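Only one chain is given next, in C-alpha cells, and it is the form predicted on its own.
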Amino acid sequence: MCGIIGYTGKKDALDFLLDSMELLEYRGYDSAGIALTEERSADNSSQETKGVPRIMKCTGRVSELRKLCHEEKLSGSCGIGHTRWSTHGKVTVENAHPHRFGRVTLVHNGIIENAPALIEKYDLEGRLVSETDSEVAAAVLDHFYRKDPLEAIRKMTLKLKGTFGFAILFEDIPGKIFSVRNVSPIVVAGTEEAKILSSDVAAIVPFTNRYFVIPELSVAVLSKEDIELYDMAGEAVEIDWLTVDWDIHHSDKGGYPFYMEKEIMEQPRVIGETINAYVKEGKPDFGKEGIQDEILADCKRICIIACGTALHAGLVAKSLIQAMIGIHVDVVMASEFMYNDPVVDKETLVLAISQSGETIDTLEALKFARSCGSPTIAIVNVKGSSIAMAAEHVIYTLAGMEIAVASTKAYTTQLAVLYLLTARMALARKLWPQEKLGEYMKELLRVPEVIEGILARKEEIHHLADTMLNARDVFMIGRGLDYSILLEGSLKLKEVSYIHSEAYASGELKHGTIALITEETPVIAVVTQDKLKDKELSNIREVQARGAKVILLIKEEKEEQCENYWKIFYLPVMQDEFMVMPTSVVLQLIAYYVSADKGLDVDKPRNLAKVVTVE
C-alpha cells in the first residue's frame, strides 16, 4: 500500500516527483524516497557513473524529503519516487524505497510472498541492506540482468509469488523507466514534454487526462520520446487509452484546511452528478453499462462483498433490497469471504463495492465469484481499476478524486448507486407501479438539496463535536437502518480522532453492552425510522438512567421534549429509507471537527492508508 511515481522528460524531474508524491501520500506516509539519474555526456562524466541514480530517502513525510533533496541539490531528468506504508520491515531509512541492488534500482507496491525462499535460493543472506521483500526483488532482477531488461524482468516475474507493481531503473539504460505489475496497479500517461507513471490516477490528473493501465504481467517502457508496451514474450502490445473524467481543478484543497472537509462539502454536487448519470426519462437506467433487466430479475439472492466503508454501504443496500424487493442479501467482509466456504452460484448476483477499485481482498473475492459462475457488478470510482476490469459489469460512482484517507463522498455516491440499483431491480421484477417509482425517484433527487441544508448548519454540528473532544469512549446506538448508518459514523470517528467508538444495535444494550455506560460516556443516538421510534426512544432512556450523556439525532417531524437530552440535532425530514443520506453527513462532520479541533492530521490518520492493495 504505497505510492509510486515515475518521470522521464525534457525538464528536471525533482519537483514534479515530489509534488506528485505529496498527492500520493494518502497511499502511505511513514517514509519516502526518490532516485534520479542525470544523462551527462561522456565528456563530464565517466561511463561507469553517468546512469547511476542518486537516491535520497527518509522516514516521515514528503515535506522532509523535499528539504533533504534541495539541501543536496538533487537533480535529474529521469527518476522514480515512493511513499511507503510499511508491510515488511520497520519504519527506517534503510527500509524506505527506492532500493538498489547491483545495476537495478526500483520501487515496489505489493507483497512478495516467497521472499524468504528467494533469499535462500539466490544466496542473499548478509547481502541485503533492508528488511524488505522489495530489495529481494531488486536482487533477483539484478541476478538475471544481462543487458536485456525485458528478458530479465520476464525471468524475475516467473520467480515471484504475490502481488507487485514495480518502477525500475537500470543504471546502464539512463533516461528509461521500466514497469511491470501483477494485481498492484500502475497507470501510465504522457505528453510531448514527458512520460510518467504512477500507482494512482491522482498523480496523473494534474498532468493530463489521458492514461492507460498497464495490463497484468506486461512491461511498459517509458522514455522521453515514447511509451512502449510489451507482453512477457517481448512482443509489442497495443495500448488501450482511457480518459479521466474528473475536473483537474478539483484536485486541490480549494481553500479548505483539509481534503476531508472539502470532500464532505462536495457531496451535494457529486451525488447529484452520480444520480443524473444513471437516470433516463425519470427511471434508473444501466443500459449503457450493459446491465440488462434479466440480471436483476433472475437472481435468487444477492451477495455483497466489500471492506470498511464500502461494506457499510452494502449493509444499507441489504436493508433496502430485502425490504423493497423481498430477496435475501448477504453482506460479507471481502477479507473473510474466501475463508468461510462461500456459497455463490449462477443464481447469485454478486456486487463488489470499492472506492479505488484496487482493494485486494475485494478483487480476489470477485474473481472467485466469477469462477463460480455468478453474475457480477462492480461499483467503483476509478476507471480501468482492477476490480472494474475483473467484473462482468461496472457502475462508476462519480465522486471524483478522493484524497482524504477517511472516505466521505465516495461512500455517499456508492449509496446513490445502490438506491438506483434497488429501484431498477424493482422495475425489472415488476414490483412497483409507476406512482411508487415516481415517489421514490422524486425523493432520491431531493438528496443533494437536503444535504446542502445539512452543510449550511455545519457550525451547529461543530458545537456537537466540541462536547466529545475529551471523551475516551463514544457509543452510538440505533436500530435497523439507523444501526447501519452508525457503523459508518463510528468508523469515521475512530479513524480520524483516535477515540474508541462503537456502534451497537440498541436492542442489544441489555445483553451486555450497557455495562460499559458511565456518566462520562457520550452516546450518539439516531432515531430516523418511524416504525422503530418508540423502541429506540425507550432504549435511549435506558442509557440515560445510567447517567450517559445522550446526543440525539432525530427526524424533525414532531417537537420532542429536549430537556432530557444532553444535546439534540433535528434532521431534515425525508422518507425513512432516505434518512441515511443526511444522517451520514452529520456523522462525517462530527468526526471531522473532533479530529481537527484535537489538532490531528485529519487527512492522514496514523497507521492507515487509503488504498489497501495487500491482503
Ligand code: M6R
The other form holds:
Amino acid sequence: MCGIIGYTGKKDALDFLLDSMELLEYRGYDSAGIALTEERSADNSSQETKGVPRIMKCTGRVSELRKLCHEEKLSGSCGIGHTRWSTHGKVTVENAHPHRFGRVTLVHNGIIENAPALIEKYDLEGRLVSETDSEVAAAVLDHFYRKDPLEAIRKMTLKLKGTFGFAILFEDIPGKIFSVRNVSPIVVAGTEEAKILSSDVAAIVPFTNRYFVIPELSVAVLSKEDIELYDMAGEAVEIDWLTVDWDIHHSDKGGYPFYMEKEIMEQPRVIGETINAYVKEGKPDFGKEGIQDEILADCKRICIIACGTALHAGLVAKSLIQAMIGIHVDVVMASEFMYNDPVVDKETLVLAISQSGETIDTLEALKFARSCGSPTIAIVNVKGSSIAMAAEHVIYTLAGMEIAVASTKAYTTQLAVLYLLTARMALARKLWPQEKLGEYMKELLRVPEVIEGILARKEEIHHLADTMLNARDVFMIGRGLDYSILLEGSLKLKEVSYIHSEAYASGELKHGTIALITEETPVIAVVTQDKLKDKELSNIREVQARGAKVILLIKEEKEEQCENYWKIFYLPVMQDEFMVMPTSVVLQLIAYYVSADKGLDVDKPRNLAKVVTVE
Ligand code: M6R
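Starting from the form predicted on its own above, please write out the structure of the form predicted together with the ligand.
First the chain shown before, then all remaining chains and molecules of the complex.
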C-alpha cells in the first residue's frame, strides 16, 4: 500500500522526489522518508564519488518531510522516497522508510511474511533499529552483498516469502537504483534528463507518458544514462514499453479544493468516453479486447470478485445480469474468496473488478480462478496493472487517474462497462431483438447528460448534507438495486466523514436493526424501482413511526407520493435499471459535503490508502 519513488538524473532529485511523494501520498500517509546520495567531487577528480545516502524521515505527511529536508539542505541527484501505510510496527520515525542496514538502503512496499524466521536465521536480534519487515530484508540483502548487486538481490529474493516492491541503493554504487518486485508493482520510465521508478503510474504522468512495469522477479537497474532489465539468472531482458494516455493536467485538482470533488465532477465526461470506447455501430463491442461472443454466450454462471466500491459495482451487475440474461451470478468479496472453498470452473465466467488493478485479494482470487480453467475478464482502470496482466482479457475503464481515496468516477465507469457487457451478453445469447437493444443503448448514452443535471444541482445536495453534519449514525434503506446503491453510498459517507453509517435492505430492518432507529437518526431512503416502490414506501413509514427523520431520494415522477418527509430530493427519471447512476452521484456528493464541511481531509481519510496491496 505504500508509495515508492526513485530518481537518478542530471538535476537535483529532492524536489522531484517530494512532489512525486505528494502525488503518491494516497497510497499511505502515516509517515514519509527520503534517502539521497549527495554528489561530492573526489580529490582532484571530476568523478562523482560514493556517498552514504543521507536519510530524512518523519511521521505524518510529506509536507512535514519537505520542511525537514529543506532545513537540513538535503540534496543529491540520486534518491529514493517512500510514503508509508503501516503494516509491521507502529507509526514512528524509526519504522518510517528508507531503512539502512550495512551498505544497503531501501524502501519497500509489501509484506515479508517470514521476517521473524529471517531474524533468527541471520542472527539479527538486537541489530535492527525498527520493528519493520523491510529492515529485515535490507539486512538479508546486505548479508549477501559481495560487490555483485544482481547476485545479492537474487539470493535475497530466494529467502523472502511474501510480497515486495523494493527500490534499493548500494552505498558503493552511487547514482544507481536497483529494483525488484514480487506482486507489489513497480513501474519505470526514463527521459534524457533522468530515469525514475515508482510504485504507481500516477508519479510517472507528470514526467513522461512512456513507462514499463518491472516483470515479477526481474531486476531493473536505473542509472543517469540508462535503464537495464535482468532476469534472475542475470540475463538481460527486453523491455515491454507501455503508454499512459492520461493527460498531465488530469493529475492536478483543476481548481477544486479536493480531488474528490474534481473526480465527481468529471463523471459525465469519463462515463461518456468509456461508453464511446466500446460502442461500434450502436452496439457494445469488445472485439478489440479479444472478447469473443462465445465466452459470453457459453458460460453457465458468472462469479464477480472485487473489494469495496468495486464489489458494489459487482452487486449492481448481478441484479442486471440475473434480470436480463437469466443466469446465476455470485458476487464474492475477494478477501473472502479463498476461504470459502470457491467453486469455479470452465463454465464460470469470472469478472475481476478493480480501479487500481493492484488489490492483492482480487489479484489472488483471479489467479486462482484462472488456475481452475475459468475464462476471466478484468475490468480495471490502471493500464498494465497486475490484475490487468493476470486476466485473460481486460476491459479498461477510462476514468483517468483517480487520486482521492474515496472512489467515485472509477465506480460509475465500472458500471458503464458492466451495462455494456450485459448488453453484449444479451446479444451473444440472442436474447434481445434489435428494438430492445436500441432502447437500452439510448438510455445508457443519456447517462452523462443526466449526471450533468445532478451536478448542476449540487447546492441542493449540499443542503441535504448539512442535515447530517452532527449525526452520530446515518442509516440508509432500500430494496433490490436501491439497496446495492446504498451499500456504496454508505461506504462513501463513513469513509470520508467518519459518521457511522449502514445500508440496510429495508425488508430486513424489522428483524433487528429497527431497534437502533431514534429521533436523532437521519435515514436516507432511496426509491427508484417501480416494482419495489410500494413495499419500500411502507418500510419508510415503519421507520418514520419510530421517529426517524427520513431524507427521501425518489424518482421525480413519484412526486405525488411524498408526504411527511424531512427532506426530499427528486431524482431525474431514467429506466429503473439505470437509476443507479444519478442516485450514486447524489450520495457521493452528500458524503463529500459532509466531510468537507466537517473540515476533514477529504482526499486522505484516516487509516486508509488508495491501493490495497496487503491481504
Ligand atoms: O483498486 P480497487 O478498486 O481494487 O480497490 C478496492 C477497494 O479498496 C476500493 O474500492 C475502496 O473500497 C474505495 N477506495 C472506497 O472508496
